[in-house]
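This document opens with one chain alone, in structure tokens, the form predicted on its own.
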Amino acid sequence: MQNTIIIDGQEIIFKDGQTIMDAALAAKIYIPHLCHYPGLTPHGNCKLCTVNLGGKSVSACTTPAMSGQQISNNTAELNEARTTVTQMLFIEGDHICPSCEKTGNCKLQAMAYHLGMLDEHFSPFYPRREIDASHPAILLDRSRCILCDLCVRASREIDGKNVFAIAGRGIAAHLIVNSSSGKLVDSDIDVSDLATNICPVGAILIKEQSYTIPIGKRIYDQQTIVEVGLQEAISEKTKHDHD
């Protein structure tokens, strides 16, 4: 007998060990997310993937799939909550899309479009956070960091370097660099590292490359975040199938 769960009335098959997110993406069902990336240990940081499971709110990226689960994902109530979370992420950092180098390549921006977000609703924080331009090829702008933890996990689990960490709690939480000086220049980060390239916003940028692809031809100018998210999952599945 196959293991199955039901998402928004659609029955899908899952494999032992998969989370609800894993199973959904494998079945080409998109669950909104910013802190999830195939192949990295899930943390449930952003809460955009919250779904309704038997009347309870759970994170799809950390909740194991179990036979018989009845899950609601694409509902007005959940999408309204996701919009509020996205609005809060915008105002907690400096996310001014028209002047940002990451525009068109930014998952946060693409998520706002996906959810139909028309304004920020809340008053901006205008945070003053340290910018690290010490590295000759990589820039770290903490004012754009959404604490998704992707660079932390990518550096530790894929690059094998442990360049980044999250320090502090609550509103004081911030991204730090694990080097003697706390600066990127004294770390062993490289432009080819996944940690350098995985940031969903403009917090980590490769210098002198931000405008090489013209606006109109960038990732989310060509595809929706749904299409990109499903391709990431498919690519990860293909990689494992060939391992």
The other form holds:
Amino acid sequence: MQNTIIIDGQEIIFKDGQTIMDAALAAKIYIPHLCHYPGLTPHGNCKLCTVNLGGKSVSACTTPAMSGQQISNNTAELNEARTTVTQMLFIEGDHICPSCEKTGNCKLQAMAYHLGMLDEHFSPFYPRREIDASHPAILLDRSRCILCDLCVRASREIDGKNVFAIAGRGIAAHLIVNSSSGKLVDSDIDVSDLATNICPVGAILIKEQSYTIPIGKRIYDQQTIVEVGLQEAISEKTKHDHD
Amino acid sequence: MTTTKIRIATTSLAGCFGCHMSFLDMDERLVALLEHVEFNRSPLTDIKHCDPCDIGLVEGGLCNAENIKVLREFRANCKILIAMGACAINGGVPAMRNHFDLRECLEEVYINGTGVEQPQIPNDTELPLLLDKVRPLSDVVQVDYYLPGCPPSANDFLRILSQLLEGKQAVIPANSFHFD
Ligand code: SF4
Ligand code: SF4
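The structure above corresponds to the form predicted on its own; please provide the structure of the form predicted in complex with the partner chain.
Below is the whole assembly, all chains and molecules, this chain first.
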């Protein structure tokens, strides 16, 4: 007998060891996510992938698929909760898209488009967080960091380094750089590292490249986050290059 | 028989007038629109105060006491209030000053700025008091609709106005708007 689960009434096959997210993506079913990237250990911290499993809310990226599961994903109620989560991510950081180099290539923004989020609902925090411009080629603007932890995992699991970590708790949680000075320039990060390139928002940026592609012709000007999310995977080449 | 026209008021608070310019990008379509609407208080008419209106379009966020006064006048007089553009919705580019203390900003411009002669921070009583932080409209009044974009395009304006002119709820579908 094959292993199958049901997502929004559609029966799909999964392989042993897959999570609900893995199985869904393999079956080309999109479950919204920001902190998940196929190929990295799932963390379950953004909560966008919350689905309903037998009356309980669970993170699809960390919950193992098990035969017979009945899952609701694309429902009005869940998408409303996801919109609220996205609004909170916006107001907790400083997301002034018209002045951000990442605009058009940003997953947080594309998630807002996907969910039809027209405003931020809550009063913005306008936090002041430290910018690290020390590195000649890489900029870290913590005011846009959503603490997805992707750079932390990419650095450890793929790049074979340990450049980033998240320190502090709750509203005081923040991204730190593991170097003697705490600055990027003194770390061993490289422009070609996955950690440098995986940031879903405009928190880690490669300097002097941001406007090579004009606004209006960027990733999410051409495709939705659903289309992009269903194609994503760390290429074998990237994995191999960093072996 | 004369049909009454829908009355619209517009204003720019802490914005750059880009939304108003984009509104005018409707070009010849404005002529057709004007068969159904008339402008009340607006930089386009130079009328200084609102009469009771059907729709108020507010560009820009709130950076000083005068902005708040104008916004309250709009809310009191407009049946439907639309926050148009990024700055009205979340403060936008002017809110980048929230990274700094107000005094730092004033000193940077009026005391330490390049080419400043006779450095002094303006303090004429005619000048509206600056707010400590730039804030979105929804921090002060109830907003009925949000029209994102920096600026929203002429088509975005036409779409929302046509829906409202037909007496419908305005709907801006997912993936049909931009924040930049
Ligand atoms: S990181 Fe994304 S959401 Fe935040 S300001 Fe930049 S483009 Fe907008
Ligand atoms: S810097 Fe980017 S990749 Fe790293 S935790 Fe923050 S948002 Fe995620």
